[in-house]
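Just one chain follows, in the form predicted alone, and it is written as structure tokens.
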Amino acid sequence: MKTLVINAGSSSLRYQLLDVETHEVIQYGRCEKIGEQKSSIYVVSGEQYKKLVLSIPDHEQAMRLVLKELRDPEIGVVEDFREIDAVGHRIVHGGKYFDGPVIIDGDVLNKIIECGELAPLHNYGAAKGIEACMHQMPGIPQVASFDTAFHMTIPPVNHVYAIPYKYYEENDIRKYGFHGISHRYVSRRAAEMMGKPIEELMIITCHLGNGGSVTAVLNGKSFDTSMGFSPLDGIMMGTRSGAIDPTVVTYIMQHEDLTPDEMTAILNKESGLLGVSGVSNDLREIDQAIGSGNQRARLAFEMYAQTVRRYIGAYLVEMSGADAVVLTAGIGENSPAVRQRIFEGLEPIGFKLDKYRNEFGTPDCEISTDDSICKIFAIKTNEEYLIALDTKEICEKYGLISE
């Protein structure tokens, strides 16, 4: 089954055409700087590579370019888009409406747009990508997979905020959680590597990229997660503050005479690793600065690892233990230094990191010692494959494609 997976943001559109049965990525690429004067499209088919700099005014045009490259005489992989069985879309926020993947119709699209207020940089771009696909690929099933859906199993004790209850009832203010597709994938992969049913395991998954979150996965379901009503909550991130005292926000706004939008920009774009280090949001550049004796860079590094440790500790208590901890995404997969610092000194409670495996192992791999009570894994996340699998399963369920 050939499935086109679309991940559309506010000014970008990434895609993969893949075969779910064989896991083969047939073609992938991305459109960048959509709506700007100089946009670009980058395409890879096997050993062939192509990059064009051109004007991409909107997501409709971006989808036209994607379909053109899929059928291109030199780099293309299909003769007609009708060879594509279905399209799967990654949607960041499904609000209270969606606890799993769904076939997209007019009502679903309207709800995705409605939830855009909670994730404006993602949902609106995704909606434009969906509209473009519906227009240019009529008759091809379109499926939405939601990052928030995995976290809809979080019990009220963990998702209700300690504010007047009317805001929960009337305004749907609650913990939603994010990176759910990634957390779902890597927790399943960890169970597979352990040779045990995920329904019998307690797993803590750490999605550590420029954005990051930690999730307690109890018996295959999300039990708690660090991100909350928005992707700003939780661990320290590349440019996001993570959890801080709310009074800090109102204090700064009052003393600096800032608007809500200005304060939101500071917390989302000027904080985190960048704000503390004053160097970068990229841990590789922070590591170089540490090597040059930059103490603020060292502080940022230590704070980052400490916030991840804090949530791992919290979820150990909430689940009364853990069978495994998984680290994934850009930092989790590629930074042995961060992984080492996270687990440093935790040997007495059963976390034993193998220094050689941690330094030289390539995801997917176990990086704990053989006698570690809790397994530690570095696993490469694969959200696109899981979206494609969701798409296949729901299309088969409704008879939209043959099994």
Contents of the next structure:
Amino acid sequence: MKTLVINAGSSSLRYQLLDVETHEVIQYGRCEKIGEQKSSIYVVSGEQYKKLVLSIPDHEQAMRLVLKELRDPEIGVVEDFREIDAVGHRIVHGGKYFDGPVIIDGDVLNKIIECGELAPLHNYGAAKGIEACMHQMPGIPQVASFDTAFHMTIPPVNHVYAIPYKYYEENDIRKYGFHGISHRYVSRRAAEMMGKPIEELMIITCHLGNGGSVTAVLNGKSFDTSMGFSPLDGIMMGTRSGAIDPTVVTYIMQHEDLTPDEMTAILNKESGLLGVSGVSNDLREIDQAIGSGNQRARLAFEMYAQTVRRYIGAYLVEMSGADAVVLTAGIGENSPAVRQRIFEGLEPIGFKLDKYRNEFGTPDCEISTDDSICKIFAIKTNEEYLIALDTKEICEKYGLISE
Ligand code: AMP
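Okay, that is the form predicted alone; can I get the form predicted together with adenosine monophosphate (AMP) now?
And the full complex, kicking off with our chain again.
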């Protein structure tokens, strides 16, 4: 089954056309700097590669460009869109409405736009992409997979905030959680690698990319997660603060006479690794700065690992144990130094990192010793594959494609 997976970011649009049965990626690419002066698209089909610098004013145009490249006479891989069985869209925020993937109709599209108030940088762009697909690919099923959906199983004890209850009841202020597709994928993959049913396991998944979150996956379901009402909560990130005392926010706003938008920008774009180090949001550059003796870069690195440790500790206690911890995304998959720091000194409580496996293992791999009570894995996340699988399953369920 050929599925087109669309992943719209705030100023980017990634896509893959893949065969879900064989795992073959037929064509993939990315539109970057959408809405800026010089946008670009790169496209890869097998050995062929193409990059164009041009103007892409919005996500609708980006989607049109992607559809054009899929049928391009040189690099294209389909002659007619009817060769594509379905389209799966990653949607960041499904609010309280969606606890799993759904076929997109007018009502679903309206709800995605409504939830855009909670994730304006992502949902509106994704909605534009959906509209363009619906227009240019009539009759081909469009499916939405939500980042928040996996976390809808988090019980009230973990998703209600300790503020007046009316905000929960009347304004839907609660923990939603994000990166759900990635946490779901890597927890399933870890269970597969352990050869055990996920329903019998307690797994802590750490998605450590430029954005990051940690999730307690209890018996295959999300039980708690570090991001909250927005993707700002939880661990320290590339440019996001993660959890801080809310009084710091009101204090700075009052003292510096800042608007809510200005304060939001500081917390989202100028904080985290970048804010503390003053060097970069990219861990590789932080590593280099540490190498040349930069003390603030060292502090940022230590703080980063410490926030991840804090959530692992919290979820270990919340679940009364853990069978495995998984590290994934840019930092989790690629940084032995961060992984080593996270598990340093934790042997007495059951985590034994294998130095050699940590240094030289290629994800997907186990990086704990054979006698470690809690297994530790580095797993390459694959949100696109899971979205394609979701799309296939739901299309089959509703008889939209033949099994
Ligand atoms: P992601 O958001 O998952 O693409 O992750 C991006 C982040 O991963 C970058 O900002 C880097 O900090 C980090 N990263 C990627 N490759 C490496 C590497 N080889 N070593 C350390 N960090 C890395």
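The shown structure was predicted, so the numbers you read here are calculated from the model rather than taken from an experiment. Between two forms, the rigid core is defined as the largest C-alpha subset superposing within 1.5 Å. Positions refer to the first chain, counted from 1.
Relative to the superposed core, E36 undergoes a Cα shift of 2 Å or more between the two forms.
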